[in-house]
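Quick heads-up: it's one chain on its own, the form predicted alone, in structure tokens.
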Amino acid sequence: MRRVLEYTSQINSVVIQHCEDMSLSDKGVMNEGYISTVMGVKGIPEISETAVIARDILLTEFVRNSRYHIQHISCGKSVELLRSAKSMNLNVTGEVCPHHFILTDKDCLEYDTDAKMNPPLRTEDDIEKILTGLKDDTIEVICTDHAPHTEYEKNQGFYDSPFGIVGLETAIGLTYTYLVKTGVISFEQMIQKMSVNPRRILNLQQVNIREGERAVFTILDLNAKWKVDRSKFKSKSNNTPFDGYEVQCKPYCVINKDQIYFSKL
């Protein structure tokens, strides 16, 4: 990891890191803690995340000019370690999904495949430190892990089916209704979240929206009210713990390469 850093700090390039020693993982297949145990089944600790952030902040530091991004945190340990490397004014970003700010390890009670994800679905309290580290914009990117899987895959039992969830359709709808209508976010940040920072981070050329410029954006209609349906889904599959959620802000069309494409949801 030290090399790599090293790398792409000469060409302004950042890393971009799957958080897991899976030496401590180890075939878990859901959180390690109390609801593992109720079930039976094999957990993955959260130090098996925590554990690799904080040695890659450590390398960033010490690799003068590198940058280091942080995929779809789950634990509050995590957000902990991101703030400190911020105010050491690191080059370090991290981001989260909609289901690690909505959902936990309870969901995973009935043995739900749709609920088995990696890095897997903690508890409560890594949800109210992850909010906090929203709110504050230490997490400055909201993603979706989008990974499909087909129904037969992901029938297969709770140890041997796939990890992920498809999280395309669903962002906005989530985002909006769990973090800006509870006064988590501003609308303004999860635009921040979700475009802005990503193609920053990225270091990808900002959408500019002005006369002679291409037109890449969605149109959102953010008083529609909408229930999650995966019938709808676009996707090549439609793997989902969020069918039949109620949502508000609902993605009305998506302009691209001189298209405009209709959302079904």
Second form
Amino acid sequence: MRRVLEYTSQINSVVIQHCEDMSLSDKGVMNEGYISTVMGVKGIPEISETAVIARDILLTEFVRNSRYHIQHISCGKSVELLRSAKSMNLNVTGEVCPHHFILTDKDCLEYDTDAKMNPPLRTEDDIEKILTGLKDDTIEVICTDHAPHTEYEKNQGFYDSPFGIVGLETAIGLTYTYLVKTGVISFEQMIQKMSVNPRRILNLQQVNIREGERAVFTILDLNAKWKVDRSKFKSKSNNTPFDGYEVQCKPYCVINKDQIYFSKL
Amino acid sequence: MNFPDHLIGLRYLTKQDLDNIFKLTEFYKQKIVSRKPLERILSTKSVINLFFEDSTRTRTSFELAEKKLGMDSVNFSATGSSLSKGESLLDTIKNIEAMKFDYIVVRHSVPGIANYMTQHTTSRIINAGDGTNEHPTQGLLDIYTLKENFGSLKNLNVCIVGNISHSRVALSNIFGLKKLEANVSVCGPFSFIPKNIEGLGVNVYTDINEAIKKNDVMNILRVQLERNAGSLLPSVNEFNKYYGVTKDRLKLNPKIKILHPGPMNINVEIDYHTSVSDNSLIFEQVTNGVAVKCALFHLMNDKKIS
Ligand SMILES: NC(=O)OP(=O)(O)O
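Beyond the form predicted alone, can we have the form predicted together with its partner chain?
Now the full complex is given, and it begins with the chain already shown.
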């Protein structure tokens, strides 16, 4: 990691890390805690994520001008580490997925493989700290960790089924419903975290809506109330734990490369 | 109240379900020990013992109970099956489903596989051990054995010793014993104790001598070397030294009763002397295992106890 940070610091690039110590995860398949104990399932401890983040923050401090981005934060403790890195003025950023601020390891009960993802769903305590981090902009990015798998793959039992869920179709509705409507963040913060900040971190051009620019944006219908229906997803896979969720705010259409794509959600 | 369609775990049973099973177990136990034939009340039913993991006691006692009750009983074991040709678990199960068994008794290394079977078949499912989750018939026979010996489980002090984190037997015992108001504890090195186990209402002992002195029963679990338990210990000899239930340690509480689900690692978690001592109920457990399974099929078939 030291060498990667050194190399990328020179070309103003960012290192984006899936923070996991595999020896601490040790073939675990869900959050290690009370629920995994009740289910008799091997757990992934919080320290598997936080130990890597803590080390990498120190490395980012050690390597001048390096930039580091924490993928899909699942633990409350990770938010605290990110906050402390920012207070040290380090170039460290982080992201979170909707499932990590909405669902908990209780959703794995009855061995539902649609609730099996890595990093795993954690606890209500973690959600609380993640929400605080979203509110105070410690967490600057909301992402999906979109991980499509076929029904057949996801039907191999709780150990052998792969980790992951799809998130593209549900990200907007879930974020608006669970963060904006509840007053955790403003709608402007939502746009920052889902469009502006990711582009800044990745050195991509920002979207400008004005004459002469090529149109690349999504139009949202803020008032549309809809029910998540996995059979309507455009993705080839529809492995989601959010089927049937009632949400508000719907992508109305996407404009990209001179084409308009209307949502069929 | 009706008995559930499937036996997935003792987590899902009520105290009433347990009492109903134990009443019938007593009836079958008497018949079995006096070698009386049983009424073939399930002679129109078929069952497959679907064992993806090895077994001596569980598979044999299931088959015996099934045959005593007149069922068409078929055995499947992973070795010798088309799994070796790369057939998947799901396809294997779909084929079993196509044969329309009334009951499927399943053992597999993955937790949750019994739930999974209920989603992919129309048979009644009995969990014979799903990885590190539950082993409900073991829990039932352990608890029945204690009931037979002590009369009531209420306030009985039962300590489960050893490799808790790899043990389906531990979880089934904890769920069942708590429902019958026993005081349950576990004892072992922290590397063997799963996180938040106290949340299940059990105490944790780290000193085996203290645990022996303070309990009426030690239910000793095997150190599951096949699930890589060895990597959680400096050595099995060290485990024996600090946590083994041995002849010398029995002297700390001469009235203590000993359970072990088998298979035993002699001189790891238990010594030979203890296993055959007057304190030991280990072989009584095996007899009760047959009676419990007869009672279970009877109840699942009848739904209500008459
Ligand atoms: N107690 C027990 O389950 O033994 P087997 O593995 O031999 O069935």
